[in-house]
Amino acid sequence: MKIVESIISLNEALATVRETGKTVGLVPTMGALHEGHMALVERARSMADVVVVTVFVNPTQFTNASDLTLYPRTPEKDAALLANHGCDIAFFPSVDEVYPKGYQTPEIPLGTLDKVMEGEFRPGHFKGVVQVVNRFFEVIQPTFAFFGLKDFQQVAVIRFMTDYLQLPVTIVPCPTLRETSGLAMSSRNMRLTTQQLDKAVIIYETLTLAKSLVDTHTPAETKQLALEHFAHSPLKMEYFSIVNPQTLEELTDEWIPGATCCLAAFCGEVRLIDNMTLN
């Protein structure tokens, strides 16, 4: 595995790949890697000739300065994991490398996609996501790009951006990996105590309850019962929405194929997100 830190070195590493027409699979990450990320790398390995993983804590998608500061950074561990899971090129760039002076991001009219759920509570977050993903697409020119469905809304935004800019990359969404408890794997879990990890399982339990109610209740009724269940936990709910998987509009009266429940909650100071397809 090659580890590169500059775009010049990255282009040198990809030169032969481009000349020979090999396919490139990109896995963008913010580091603090875990088995969920490795599942993305292995999926990329199965579909592409060459796997590139970016490890970059993107400052433009953080709306909370302390969250950016506290975000776990484990570059040595990340590099070792990637080397053991089939990564060919690991790109660890600096902020100045990703965003050189004068760099302009294309304006993407996301409409309601970035106004609800994460967009409502983290204004500007998806502008930062679009900025960094488009930049990596521009630099790496991947054939495929792999994203975990734990960030369900992010995948919807990136799909929209890719279609809007008519970029020649196939977006490959990958299922959420979970701990044996059901808790979605996340780099933020590293900040939770053992007790908090136990308490955070209420998120998965609430999603599972919602899924069990689909045949007998409307989306609005399902939401109400799920919130009542969640209220018995010490976690603080930020939002809970049952949405159309394409438009992210909230469902109330009728179910549609692919209806998805998305939530964000605080476990202590740590903000966790999760989702589940209900129908």
Contents of the next structure:
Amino acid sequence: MKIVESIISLNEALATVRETGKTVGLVPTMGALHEGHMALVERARSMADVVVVTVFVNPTQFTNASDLTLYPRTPEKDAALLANHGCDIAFFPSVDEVYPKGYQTPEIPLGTLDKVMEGEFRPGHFKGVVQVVNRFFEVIQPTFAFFGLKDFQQVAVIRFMTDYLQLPVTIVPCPTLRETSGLAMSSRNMRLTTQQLDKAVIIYETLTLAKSLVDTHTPAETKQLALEHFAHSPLKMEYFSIVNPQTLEELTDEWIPGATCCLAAFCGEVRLIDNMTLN
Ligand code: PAF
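Okay, that is the form predicted alone; can I get the form predicted together with pantoate now?
So here's everything in the complex, that chain up top.
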């Protein structure tokens, strides 16, 4: 595996790949890698000739300065994991490398996609995600790009961006990996104490409860019962929405295929998100 830090070295590493027309699979990450990321790398390995992983804690998508400072950083461990899971090129750029002076990002009219759920509580977050993903697409020119469905709204936003800009890349959404407790794997779990890890299981329980109510209750009733269940836990719910998977508009009266329940909650200081397709 090659580790590169500059775009010049990245282009050198990709030169023969481009000349020979090989396919490139990109897995963008913010590091602090875990099994969930490795599943993305393995999926990329199974579909592309060359696998590129970016490890970059993107400052423009953080809406809270302390969240950015506290975001876990484990570059040596990340490099070792990537080397063992079939990554060909690991790109660890600096902020200046990703955003050179005067760098302009195209404006994408995200509409509702950027206003609800994460967009409501982290204004500007998706603008930052779109900025960095678009930048990596421009620099790496991947054939496929792999994203975890734990960030359900992010996948919807990136799909929209790709269609809007007519980018020649196939977005590959990958299922969420869970701990045996049901807790979704996340780099943020590293910040939870053992007790908090136990308490955080309420998130999965609540999603599972919501799924069990689909045949007998409307989306609005399901939400009500799920919120009542969640209220017994010490976690603090930020939002809970049952949404249309394409538009992310909230469903209240009728179920539609692919209706998805998304939530964000604080476990102590740590903000966790998760989702489940309900029908
Ligand atoms: O999902 C993430 O880890 C990030 O939002 C991404 C896609 C790597 C962009 O920084």
